[in-house]
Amino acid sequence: MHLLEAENYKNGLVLRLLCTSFTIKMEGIDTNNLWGDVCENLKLSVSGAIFSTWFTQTHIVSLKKNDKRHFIEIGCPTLYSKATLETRYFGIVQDTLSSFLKTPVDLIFTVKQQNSNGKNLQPVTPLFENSKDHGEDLNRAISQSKLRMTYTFQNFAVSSSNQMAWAAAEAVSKNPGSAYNPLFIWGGVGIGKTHLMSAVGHSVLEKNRNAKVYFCTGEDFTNDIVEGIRNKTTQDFRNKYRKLNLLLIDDIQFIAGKVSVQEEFFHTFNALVYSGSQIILTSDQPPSEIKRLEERLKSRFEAGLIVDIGPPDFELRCAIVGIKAKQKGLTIPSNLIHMIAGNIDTPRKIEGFLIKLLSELTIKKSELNEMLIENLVGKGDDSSPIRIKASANDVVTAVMKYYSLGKKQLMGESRVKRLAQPRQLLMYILRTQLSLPYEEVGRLIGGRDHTTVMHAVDKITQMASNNVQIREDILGIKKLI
């Protein structure tokens, strides 16, 4: 009989079974030492903030054995922490205990506290729980600050393309208001600017639940000003923004060209900086290139640190796939992670692809394999690479530049791999991205037969599904156009 079914939790059968049916106690096991060892192991699997929030006040209430299974009751300080451990960390606790005891383990979480002597205290269950639970306080603070729950430093993958931005954000989180103020992060769409900025907010709130942190977009800031002017509540607006410890504004370029909004932001910026508060801004371009942004604002943005985030490389995309898949409860083999990372070029597209993959697995009950990944990648929606808009000559020039080849080498007859593969890639891009007829592609590349082009396109299509370098080459060429 399995003791962890949902109905058992609802009606308390588990606890009664533990108290009546399974009476064989393990001899020679010190539960305090066992739980201490388990907690040391858990520290390696979760962040320090998560561990201190949810695990530091837990303990083993009872440990019993029947046949080849252990039955363990874990005491939690509050109902809220019990519910969180059951829903979020049940599996990792169960697996860790099983590895230590070398047997299968069934768990139950109950609300029981320990006194200073390590003895269990019976829980008091009020009608409304009023305990100052740190985890509950943190979640409430994060929600009130408008931060995304999953946008933390622990969930942010770092590589050479974003290492500078990550280091700057981490420095700010350790010393807000002093390290770099303002911190201005810019880069393309969907590459992690918002995630990194929000991670600073999480870090500040983890250290001080009472810190005044607020995240908004440039559009939100504009709308608040408009509402303040319309309803004659501009003082409320100023009280909201000018008394913050940390202001996070995403897509600040949205305020450009709006005179009254820039005026109000200028004074808000000054008030926050002068009071020692931290400001972090993101944009799709550096301050100097934002059109219709007032010079006085540009100068203030440039007075802090400006860092950019580049497109993620293959290794970083693999890490992002792994992190986001884990968040969604997906276990994806490394070869399929490589296939996804080789075909999808931004974190945001990876997120969308994994959502689509999860629906295929849960709703349609599809099997997770290379064919499924290949089919989903090839559907031509938002998760697949965007088609380029260029002339045939532009593509030829890009391929020559990417491989450092001359035109005669690229168009020649040599079948040496270093020349033949770029030539086949050129045929592939001309056919798939510009939709040129096979005959036209052959004519452009040295007057070749259309069957030669068909062979090249088929070969690169197959290689692109499982060859990381080919995918990287295709993306690199498209970025040059």
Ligand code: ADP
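By rigid core we mean the largest C-alpha set that fits within 1.5 Å across both forms. Residue numbers count along the first chain shown, from 1. What you see is a predicted model; the values in this text were computed from it and never measured. What changes on going to the form predicted in complex with this ligand:
- Superposed on the core, the two forms barely differ at Phe254: its CA moves less than 2 Å between these two forms.
- Relative to the superposed core, Ala319 shifts its CA atom by less than 2 Å between these two forms.
- Once both forms are fitted on their core, the CA shift for Leu354 between these two forms remains under 2 Å.
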Contents of the next structure:
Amino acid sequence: MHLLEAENYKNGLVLRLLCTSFTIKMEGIDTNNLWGDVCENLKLSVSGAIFSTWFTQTHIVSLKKNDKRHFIEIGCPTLYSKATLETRYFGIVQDTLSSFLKTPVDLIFTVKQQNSNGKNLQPVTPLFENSKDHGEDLNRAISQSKLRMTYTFQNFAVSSSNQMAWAAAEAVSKNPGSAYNPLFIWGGVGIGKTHLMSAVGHSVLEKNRNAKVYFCTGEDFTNDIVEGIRNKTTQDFRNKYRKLNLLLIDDIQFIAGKVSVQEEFFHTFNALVYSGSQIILTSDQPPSEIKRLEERLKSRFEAGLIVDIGPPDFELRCAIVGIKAKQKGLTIPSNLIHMIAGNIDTPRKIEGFLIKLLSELTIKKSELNEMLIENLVGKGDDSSPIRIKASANDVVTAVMKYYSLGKKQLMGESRVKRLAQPRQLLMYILRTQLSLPYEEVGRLIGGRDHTTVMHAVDKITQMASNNVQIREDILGIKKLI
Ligand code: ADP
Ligand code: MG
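Please give the other form, namely the form predicted in complex with this ligand, since only the form predicted on its own has been shown so far.
Below, the chain from earlier opens the complete complex, with every other chain and molecule after it.
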């Protein structure tokens, strides 16, 4: 039993007796306990997915007190998590620490794994982990089930857009056949439906490699039935499908409008659910929207759980770039990860982009830097180039038009948000898109000091990472230029 001793910490809200087998004391403060409390508090402020992605493997490396300030070093598991914590969560971590310690806090983040003595918080979904060594049997079971090797939970990043679907898939993997049956996952193209569905298959096989898991597309299923009917082998078809523990049918919308396929599917579905087997389906639309899907199938699907995956936010895209890069043996610095994630909107396109990048690096021996990313992003089929070719005047006009503001308002001194934010955005675009020097931007915006410009650029950069509206505004303005 240890009593927290630090003067400030003791006087704070959190005086309590703690049972720990191991403590690290710095300046009389048990840093494990302090960080545990900070994390509990952070969980109230950020989503569970954000917390488990970025905070679970962090810890306090060092803590020093000088005058009335604390200097704290936070260890992060990877360079990438360090960069993300620094750019996005610096303020909230600093505020939380200082409210516990009741002093101002200076923070730095470093890359340091926690040593084995420390209390290690386990991530819900460990990111950036290579696939485990599954053993031969498991590999065989995975390939017989027709699952893609890398589509596992370990390689699946979670954020607000897919958190519900992920939680449902996790629940199903823990309790197949009873949690939600069927689980119906729908959403746009390339946003992770197939990956998530397959992850359940992996998880079930990891626990029991003799489980009968089968992944197929709506099209494969249709072909199997058609062949069965043609060759009078429908019994083989039934033996194959009705004895499964877990059936995964990807893009089930394919069977809509096909009468005999839907008929056979209906009976397969009933037989499986009746015998306690799990079914997971994906589609590009919710059941109610799928045209020419039989009503009885719609109502069966609606009896289970229907979840959707929305477009990924910036953080999720960053995490996916990190995961995919790691799988390809690529190390991409965080500024470039941000650049890629900032310009590519779906996970599938990220994958395509990284393949292109890898070939540039290995075949053309290009150097991995901003220029290369810029060029490759610019070459994308439908992604817009990062930099725009326009004059400063064009940008000013576009911002005025976008926000319906006059030049005097935009360039003036007023600090009301309605005017100040467009002004900051204007500075941001001039600096980041036209690469104008800070001084030059200041001069153009009514003779402002370069530090004002720097502040504006920093502020918009921060906001653009987690504020959808700002990102949309930037895109909208770029389109007008
Ligand atoms: P969909 O089936 O929705 O069209 P996929 O599951 O095929 O999309 O995903 C497209 C690509 O994006 C795959 O390479 C997949 O691994 C990757 N991907 C999608 N979502 C995630 C995620 N949350 N974490 C990691 N990779 C993801
Ligand atoms: Mg798919």
